[in-house]
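Here we start with a single chain on its own, the form predicted alone, put down as structure tokens.
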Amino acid sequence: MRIFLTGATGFIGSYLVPELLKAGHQVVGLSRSEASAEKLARAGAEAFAGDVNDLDRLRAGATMSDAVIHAAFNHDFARVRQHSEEDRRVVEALGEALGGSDRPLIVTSGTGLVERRPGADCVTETDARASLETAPRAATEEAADAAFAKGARVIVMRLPQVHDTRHQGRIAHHIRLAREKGYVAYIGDGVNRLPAVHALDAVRLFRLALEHGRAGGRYHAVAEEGVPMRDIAEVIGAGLNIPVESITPEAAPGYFGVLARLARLDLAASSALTRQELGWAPTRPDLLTDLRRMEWALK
């Protein structure tokens, strides 16, 4: 298949491109600079000039492709509502370009954007997306639902914390705060959890969903259902050689800033249905192993 990929030179995209090429697909990556175009060329992919918020270019790229994977998102926590609404428009444009065809559109969302059922230990693939009031980022799935209702073959890929030994997603912000504050904090007893997956396992699931996923499907790229935040804090503290402390919920905004609400949530998520349907079995190192293997002096 000829696959149009947004976020092609980002963290996930840099793993997705070789995974897709190795499987025999052709990759066309959205590129907004000569540097990213050159990076794509070196990887064996084709560059398609444009910005993710240039909706006409997005429609053009999608129209000339057999499938689209939308992996781009601006993770600026201070402007999450603005960027979420921008992403809504991106998904709408891609859905319009593919509507009425059998060409798949994979939309990237997050396991933390799901409403947990009362009494459940973790969220599952069948749980509904969160409301916009509690999670503005849920605008992406709301747009995916609307595109599916209009006839697009939409598949939602919900990601947890994605990691390797160089990039740690949200945890990178915890590391930055620890350096600034001189200690690593977790809230209360620190038993609230963060689900995780190695980047190589995640992109393999993207490929499986592209090749075998069903229209309207929601898949969870979760290798570990939940890693306690206290355990994560202790590994960060050991890596930076600084103290680790419990703080109260009231003190969380002073330490975590815009991350305070996220830092107290238990975000455990299951991938049981995903594994059963797509035959996905993660094999790569777990989150704490990759954290311990980081080059801390470079972070």
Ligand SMILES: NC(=O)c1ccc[n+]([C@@H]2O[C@H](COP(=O)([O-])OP(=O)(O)OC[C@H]3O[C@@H](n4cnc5c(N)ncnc54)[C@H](OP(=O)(O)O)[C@@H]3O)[C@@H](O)[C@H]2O)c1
Second form
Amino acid sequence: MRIFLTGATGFIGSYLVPELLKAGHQVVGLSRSEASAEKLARAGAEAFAGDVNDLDRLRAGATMSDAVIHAAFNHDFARVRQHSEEDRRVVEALGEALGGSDRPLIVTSGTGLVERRPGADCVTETDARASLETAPRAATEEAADAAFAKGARVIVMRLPQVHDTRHQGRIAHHIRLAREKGYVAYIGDGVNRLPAVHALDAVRLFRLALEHGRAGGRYHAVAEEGVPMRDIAEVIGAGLNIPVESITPEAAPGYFGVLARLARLDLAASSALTRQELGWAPTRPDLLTDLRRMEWALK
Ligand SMILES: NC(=O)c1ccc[n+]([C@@H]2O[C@H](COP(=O)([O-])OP(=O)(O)OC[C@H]3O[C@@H](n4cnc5c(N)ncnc54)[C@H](OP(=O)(O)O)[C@@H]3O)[C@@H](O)[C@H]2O)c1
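With the form predicted alone in hand, show me what the form predicted together with the named molecule looks like.
Then the entire complex follows, led off by the chain already shown.
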């Protein structure tokens, strides 16, 4: 398949490109700079110049492809609402371009953007997206649902914390704060959990979903249902050689700032249905192993 990939030069995109090429697909990556275009060429992909918010350009890229994987996002958390609404328009445009065809559109979302059922231990693939009030980024899945209802072959890929030994997304902020404050904090007893997956396992699931996924399917790329925040804090403390302390929920905003709400949440997520349907079985190192192997001096 000829696959149009947005976010091709990002953390996940950089793993996706070789995964797709290795499986015999052609990759056309959206690139908004000369440097990104060069990076794609080195990886063996074709570059398609454009900004993700240039919707005409985006439709053009989608129209000339057999499938689209949308993994671009602007992660400036101070403007998450604005960027989420931009992402809504991106998904709408891609849905329009592919609507009425059999060509799949994979939209990337997050397991943290899902509403947990009352009394449930974790979120599952059948749980609905969160409300826009609690999670503005739920706009992405809202747009995916609307595009599916209009006839596009949409598949939603929900990611937990994706990691390798260099990147751990949100945990990078915990590490930065720990350096600034001189200690690593977790809230209360620290049993609230973060689900995780190694980047290589995550991109294998993208490929399986692309090749075998069901229209309207929602898949969870979850290798570990939930790693306790206290365990993560302890590995950070050991890596930086600084103390690890429990703080109260009231003290959390003082330490975590804008991340305080997130730092308290138990975000455990299951992938039982995904594994069953797509035969996916993660094999790569777990989150704490990757964190221990990290080059702490560089962080
Ligand atoms: N990483 C995780 O743990 C995680 C967890 C849950 C969900 N997700 C979701 O997974 C997706 C991929 O995440 P990631 O970690 O790979 O993100 P990332 O490393 O921040 O990469 C973002 C990508 O989006 C591109 N991009 C941003 N704004 C753009 C614009 N205006 N025009 C064109 N391209 C633009 C970037 O291009 P440049 O290279 O040019 O900057 C980059 O390729 C996102 O939707 C993210 O929210 C990730």
